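Given next, in structure tokens, is a single chain: the form predicted on its own.
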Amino acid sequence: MTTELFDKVIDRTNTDSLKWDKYAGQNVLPMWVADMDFAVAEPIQKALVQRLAHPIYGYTPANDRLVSAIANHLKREYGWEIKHDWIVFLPGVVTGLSMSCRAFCQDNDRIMVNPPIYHHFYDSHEGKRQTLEKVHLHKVDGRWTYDIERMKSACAKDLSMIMMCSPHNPTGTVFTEQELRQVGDMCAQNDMTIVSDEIHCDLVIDGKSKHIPTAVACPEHADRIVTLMSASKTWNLAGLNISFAIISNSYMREQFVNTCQSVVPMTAPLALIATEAAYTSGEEWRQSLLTYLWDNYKKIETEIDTIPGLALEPLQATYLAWIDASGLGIDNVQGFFEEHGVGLSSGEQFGQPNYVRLNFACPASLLNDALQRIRAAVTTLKS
């Protein structure tokens, strides 16, 4: 599969795109929300067209083909053998975070999160019932990872859960088996539930790292783990709204399902069709995507390295570059770049105000344009 597929610039005007409509009528390139500017893989498009040919779109439960496709993918990619009844379908991973807090936490419980982290980790809990215990990641040899000693110190009887992001958004870290085992052992010692958001698991792009599901790294603790996954980030299906939880503990799974009852809607038929096609026929497209994303990341690395005041964090997974802009000495970094034609995500929402996040899942020509605008913006600070 050639790079031409990903090089093509697709006009997204008049599609009600959240990403692009934010800057409608402005000369601002949107490089913010995690939504790719690539055409969905052809096998997925064909599967959707085939389903649309039938004129009725009624309530549709997940069928055995889809469940088998997910199980086969997990076994092939991660050596993880799951039982089909472990899977609970959801409209999104954020829903899974929210339902986990409601299913497994009591009044006055504390939930651990590790900033900087995807902003919905800060608002998925019930604010009047639980509080967050923020234990920041730290750098070891330039790589963001868990500060396990500080995490252990934070544990107490009323700390009932940790919400993890693995691979990590926004730092791009792929945690090692040892790192995951340390977290698993800590949680077991303190009787904590583990909720592991692994939506970026199929987007390891550095060619060296390997994602390990938390439940695979810690099999002896698997019955306290809720794993949240989706094909949406990898195969650009975000607007179809589908994810799934994997819960091996039957008692926890029943609690989770009961909490979802009458609150969480069924997944839509087109979302189910697209997910099945992604896991059964989307692998060639994914492999080409990973190569293209890595090439884009290396472009960013080359450019940012020569722009004073900016530092690119090393990245192993995701298509989201984490850029330290503290060297610029300005207060509103996101606003500054927006004024100069680049719409980035503010680091403040993730817990690091002097950072910005850049979505590089776009044609190289758009990325080059964005990088030149970033360079031009920084140049104005010297004049």
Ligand SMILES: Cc1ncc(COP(=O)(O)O)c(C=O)c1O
Given for the second form:
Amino acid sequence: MTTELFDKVIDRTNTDSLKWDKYAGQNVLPMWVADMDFAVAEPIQKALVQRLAHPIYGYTPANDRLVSAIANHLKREYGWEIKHDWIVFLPGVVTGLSMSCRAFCQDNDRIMVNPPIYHHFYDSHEGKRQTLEKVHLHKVDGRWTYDIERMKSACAKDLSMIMMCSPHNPTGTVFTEQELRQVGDMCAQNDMTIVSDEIHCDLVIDGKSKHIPTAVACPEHADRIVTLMSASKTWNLAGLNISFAIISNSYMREQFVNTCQSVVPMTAPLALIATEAAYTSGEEWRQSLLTYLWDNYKKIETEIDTIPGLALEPLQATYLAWIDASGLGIDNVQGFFEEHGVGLSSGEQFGQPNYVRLNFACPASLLNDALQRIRAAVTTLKS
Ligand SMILES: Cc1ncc(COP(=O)(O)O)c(C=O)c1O
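The block above covers the form predicted on its own; next, return the form predicted together with the ligand.
The complete assembly is shown below, putting the previous chain first.
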């Protein structure tokens, strides 16, 4: 499959797009929230159209075909053999984070998170019942990773859970087996539940790194792990609202399901259909996507390297470039670039104010435009 299909600029006006409508009527390119400006893979759209042709959209549980498609994908990609009944469907990964806090934490419990991190890691706990223990990632050989010694020290405060983001948003790190095992061992030693958000697992783009599910890296600790996944980031289905938790420990799974009862809605039939098509017929499209995204990332690298005051962080996975803008010496970096026609995500949202995050899952022509605007914006600082 050629990557040229990703070059096509698709007008998203009049689709009520969160990403594009933020700047409706303004000359600002939206490079913020994590959805892609690419059409979904053809088999996904076909499956949806076929299902839509039947005019009844009633309550629809996940069927065996979908569950098998997920299990086969996990086996093929990660060598992970799961039992079908370990899967719990949810309308979103953020729902999975929130439900985990509610199911596995008590009053006054402490939960570890590792900033900078996707902003919902800061608000998924029950603010009045649990507190967050923030242990920042640190940079080793130019790559953001866990500061395991500081994490172990923090465990002295009697933590009950960690929420991991693997691969990591916004730094783009793919954690190694050794890094994951260190975290797994630390959690086992301190009797902590592990919630591993792996929504970006199928988006390793550097052609070298390999995502390893935390439960695969630490099989001996699998009975304390909740894995959260979805086809939504990789196959651009975010608006369909679907994800799933994989929980091998039957006691934990029951606690989790009971917590969701009467609160979390069933997933929608269209979301189930799209997910099945993604895992069964979306692989060729995904491979082309990964190539295209890596080319886009390389463009950003080439440009940003020559813009004074900006430094691009090396990235292994995701379509979200993490850019250090501290060299610009301005307070509101996001606002500055927005004024100059590029809508980025503010680093502050993730816990690192001098950074911005650029979503590069868009046609190369749009990305080039955004990069030229960024260059022009920085040039104004000199004059
Ligand atoms: C790490 C991470 N988790 C969860 C989500 C959102 O997942 P959902 O829309 O399924 O709640 C995102 C979206 O960008 C993300 O980056």
